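There is one chain below, alone, in C-alpha cells, taken in the form predicted on its own.
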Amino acid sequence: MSSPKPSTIRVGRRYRANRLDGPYDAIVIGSGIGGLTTAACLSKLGKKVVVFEQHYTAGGFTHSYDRNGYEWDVGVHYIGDMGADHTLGKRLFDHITDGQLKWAAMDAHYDRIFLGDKHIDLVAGPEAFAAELKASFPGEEQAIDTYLKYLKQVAGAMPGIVLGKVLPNLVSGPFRALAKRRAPDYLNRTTREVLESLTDNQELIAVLAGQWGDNGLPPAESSFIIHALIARHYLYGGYYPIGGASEMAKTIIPVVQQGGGEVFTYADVTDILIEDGQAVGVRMKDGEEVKAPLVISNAGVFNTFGKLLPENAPHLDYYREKLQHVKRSMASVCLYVGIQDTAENLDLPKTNLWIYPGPDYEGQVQRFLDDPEHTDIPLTYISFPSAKDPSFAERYPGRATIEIVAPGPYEWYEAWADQPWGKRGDDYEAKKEAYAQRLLEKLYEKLPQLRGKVDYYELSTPLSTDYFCRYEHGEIYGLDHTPERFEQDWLKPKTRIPGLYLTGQDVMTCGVVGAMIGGLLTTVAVSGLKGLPLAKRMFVG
C-alpha cells in the first residue's frame, strides 16, 4: 500500500528564528518525556527553558498520530503505578502537568503471556499476582514468594543507584562502592540467572520474564535490575492516559510556558556550541545560534557524543571510548491497525497480549534472526488503545485501533536507509507487506472475530524510528539494559563538559517513568541545593 500522509496531531509551536524569545536559562535538545520533564521541573524552579524538537510534534516516543480517521500511540502502550497518589511516577506526572493528566485503569488481568497454546495472566496486586501464578504452577509457591521478595529488595536498593547519579564526583565513587556492598548479590546478574536460582521450571521462568519486550532484551542478556523495576512497576496493574498518549506533551507544555519558555517543533539542532571548553548553546539547521548557560541533551548518548559535539569539545575522546561499553537497544516494527467498529462491539480486551512460540526465549530469537522468513516470530505484542482509553469512542466514533509490535532488526531495512521517507520503493513496501500479513495472522489467531474486518493498516520499521525520533538504528529503548550498562558510572546527568547535561532514558532506564526519573535527576544535578526539596518531595512524598 502507498505511504500515507503525515499526521495531523501536532503538539508544540512551530519553530521560526523570529519566534525565539531569549535569553533562555536552559536549552533542552529533544522533547521526549525526559526532556519535557526536565524542562517543566526547571520551569517550576523559575528557569526559562526552550525545548527544540526536530519532529513535527512534541513528545518523542510519547507522541500520537492519526491517519485515515484513526489514532495510535507510538510508544505509550501502558504505564504502571498510576492508581495511587503516593507513587513516584504519579507524583512526578502530577507535578509536571499541574495535575491535568488523567488515567484509566486497564483490566485487572493486564498482561496475558502465551507460551504456545497455553496462557497465564499477570494480575494486578501482589496477592492476586501470586495467587494466579501459584494456581498455574503448584509446588512453586516458595519460588514465587521469593521472587516477589526480590522485586521489593531491588526497589529498596534503587535509592543508592539513583543518588550515585547526582552526587559530586568526589563522593559519588565511594558512595557507589558502599551502595554496591549493601545491595543484594543478585542485583546486577542476568535475569535468567536470578530466576533459575529460584526454580528450574522453565515455563514459570518464561511467565515471570514474559514482559521482556518492555526492555528489549531476553532474560539471558538483561540485568535483573531492569527486569525487577519493570515487573514491580506493573505489579499493581496497568494504566492508560485518557485522551491518548499525546495528552502527556499537551499537559506538560503549558507548565514549561508558565516560566516564559517554549517547546518548538520542526526545530532541528545540528550542533552543540563549545566556547572556551564549555557548552554555551546550539546551532539550528537554519544556521541560527541560540545561547544559554545550560545545554541539556535528550538526544541519547550516541547522538550527543557521536554527532552533536564538535571535534574540539573537551573530553570527547573519553566519551567516545565509553560508548564502546554500551550497545544500542533492540529495533522493532509496529503494525498500526484500524477497524470501522467500536472496541466494545469487537470485544477488544483491556489486556495486553504477549505471544511466544514457547518458553525458550533466547533460542527462539536466535533461530528467527538466522532464518526470519521460515521461523516463527519469537515475540508478538498486541495492544488495544481504543479499548483502554475511555475517551476514544467520543473522539473517534465507530472506530477501533490495535497495535502489534514485533522484532525488526535495522539490518533488514538498511538497504533503504538512504531513501526518503514515504518514497522507498516497491521492494521496501513488499517487504513490509509480507511481515504485516504475518502479524495480522497472529492477531486473528487470538481474536478470530477480527478476520475480514480490518479497514486500514500500516507497518512502521526502524527507518521510521530514525526519521521521526533520530534513533539511527531504530533503538526504541536507547541503550541495552545489560549488566555492563548498569556498571557505567558516566551515564549520569552531569557530563565532564561544563554546561552540558544529559537527560532521558540513557541516564536511568527505559520506559516513560524511567525517562522521567532521568529528567528529575537532571533537574537536581542542574539546580544543586535548590533542587533538593523537589527531589525529596518526589522520592519521599
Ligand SMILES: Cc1cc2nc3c(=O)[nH]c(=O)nc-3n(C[C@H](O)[C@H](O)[C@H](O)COP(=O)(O)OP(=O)(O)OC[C@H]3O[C@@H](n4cnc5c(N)ncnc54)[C@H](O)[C@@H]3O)c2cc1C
The other form holds:
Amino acid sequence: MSSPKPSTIRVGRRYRANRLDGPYDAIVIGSGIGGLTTAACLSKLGKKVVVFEQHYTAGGFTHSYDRNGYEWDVGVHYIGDMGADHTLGKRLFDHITDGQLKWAAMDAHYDRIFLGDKHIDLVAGPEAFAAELKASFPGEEQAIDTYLKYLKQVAGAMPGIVLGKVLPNLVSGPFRALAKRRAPDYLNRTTREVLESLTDNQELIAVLAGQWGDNGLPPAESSFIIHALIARHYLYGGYYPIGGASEMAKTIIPVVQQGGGEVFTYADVTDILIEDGQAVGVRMKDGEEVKAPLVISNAGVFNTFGKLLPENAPHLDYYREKLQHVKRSMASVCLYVGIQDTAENLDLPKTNLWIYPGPDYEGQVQRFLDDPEHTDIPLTYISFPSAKDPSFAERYPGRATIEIVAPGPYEWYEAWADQPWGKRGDDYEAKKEAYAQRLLEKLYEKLPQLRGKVDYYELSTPLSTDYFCRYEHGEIYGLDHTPERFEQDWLKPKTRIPGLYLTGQDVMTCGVVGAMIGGLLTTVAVSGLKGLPLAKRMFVG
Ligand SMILES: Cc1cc2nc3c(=O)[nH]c(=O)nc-3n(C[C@H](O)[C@H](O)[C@H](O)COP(=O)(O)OP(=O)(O)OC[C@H]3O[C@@H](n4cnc5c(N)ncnc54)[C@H](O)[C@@H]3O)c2cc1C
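Other form of same protein, the form predicted in complex with the named molecule, not the form predicted on its own:
Now the full complex is given, and it begins with the chain already shown.
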C-alpha cells in the first residue's frame, strides 16, 4: 500500500468573513444535496442565499474526494429515475443544475443480491424485474405481481405524505388524518410484515428486501414506506452522475451564484441566533454574526435542536422531547480501493453487489453485533464507480476504483472519538486494518481476478462520517426509517421557531432524491404562494 497524499478536490468558495456580501435573504446551514436544492430553488425565485458548509468541500454526502491519484464518492453509488425526463428526481436535478448534470446508465442488472452461494439480479424495468424473479421463484408469480402493485400504491399515497408536510398547521392535521384513512392499510407496517403477507418463501423475501442497506434497517425494523420508495426509485434502473458525485455541487453552485448568493466551505456554524423568539441569523466559528430573515438548517434534527439552538430558543423543550421518538440510523465503514489498471481491463461490472451470508438478515446482523470477530459480515456492499462513470478513464487514465460498505457500529470506534483525524494511533489503525482485510477477501471471493492487484486502500469509520459530515454517531442516513419515524408530524420544513426551517433527508427520507424532495418542500414552505408554480412544475410537470 502506498502512502496517502491529501485530497485536492475542492468545490465551493473558502469562507472568510471579509468575503461575505450580505445582506442575504436566506442562510442555509450545510451544503448537503438538501441544502443545495433549497438554495438553488430559492435563488431561482429571486432570493440571495448564502450556504455555510463546515467541510473543506461542498456537497455533504454527495461530495467526492481524491487521494493518491484516485477519486471516490462517499455517499452516492447510484441514483434511480434518471433515465426519463418526466420523473420528479430528474426534473429537480435539471432545475437546480440548469440541465448541466449528465447521467450514465448502469447495467440493466443494476443490483445483484447474493444469498450465500446463489445470486439473483434486480433488472431494470418492471416487466424485466418481474420476469427475472418469476424465473428464479416458480410458483411465486402472484406474490411478485402483488408486490409490484404495492410499490405503485405506495407511490400513489406519497402526495398525502408530502402535502401534509407543507400545508399550514391548521389544515395539515385533518389532511394527514384523511390521507391516512385513504392509504393502503399496509403502508406503514414493517417491510417484513408486508412481504410475509405476500409469500412465505424466505429467499424471495430476502431478494425483495436485498437493498435494505439503502436505508440502513433490516426488513423487520424498517417501514414499508421507505422500502417501497427505494425499490420503486431503482425499478427502472440505476444511474451514475458523469464526472462523479462532486459534479452535483459543481453544477448547482453557479445557480446559487447567479442569484447573487454563494456557497462557502470551511464555514462552521456554531449557533443559530435567536432574538425576540425568532431565528435571525447564525454565528460562525470565528465569531462573525451573519443575519438573515430566513435560517434553513440542513444539519439534521439532532444537530439543529440538540446543538445549534441556544437554551433561550422558544419550543426547545418541545423539540428535545420529540427527539426521543426518533433514532439515529446505522453507522458503517467504507473501504476505498484503488487499482492501477482500467475498469475495462479488470472486468469490473456496472452492477452493485449485495453480499449476504443467507436470507436471515435480522439474525445475521444480531449475531455479528454480538460477536463481530467470529461471525460472517451480515452485509457487504460493493460498488464500482470507475466502471459506472464514462469520464473516469479520461480523468484517471489507467486507474480503477472500488467502494465496499459494511456495517460498523459507532461504539466500536468510540474510544478514539476525541483523538484528531488521521492521528488516532496504532490500535485504531490495527482495528481498521483487520476489517479492511476481511472486506478485501469478500471482494476477491466475487472477483478473484483482483487478488494481488490492489494498489491503495483506506477504511473510513463512523468517526470519519462525523468528522466530514457532522453526524455525531456516524449515522449515514440521518434518522432511522422505522414506522414510528413516519408518524412524526414535526419532521417538516417549517419549525415552531419563527424564521427557522429544516431541509434535507430528515424532512423527507434518506437518499439523494429523498433529501432533494425535502429541499423542494422547504422551498415551498418558505416561499408560500410564490413557490406553488415551482411545486406544480416539479410534481405534476
Ligand atoms: C455510505 C453512503 C452511501 C450512500 N449511497 C447512496 C446512493 O447510492 N444513492 C442515494 O440516493 N443515496 C445514497 N446515500 C444517502 C444520501 O447520500 C443521503 O441521504 C443524502 O445525500 C443526504 O443529504 P442531506 O442534504 O440531507 O444531508 P448531508 O449530505 O448529510 O449534508 C449535511 C451537511 O451539513 C453540514 N453541516 C452540519 N453541521 C454544520 C454546521 N454546524 N455548520 C456548517 N455545516 C454543517 C455537513 O458537513 C454536511 O455537509 C448514501 C449515504 C452514505 C453515507
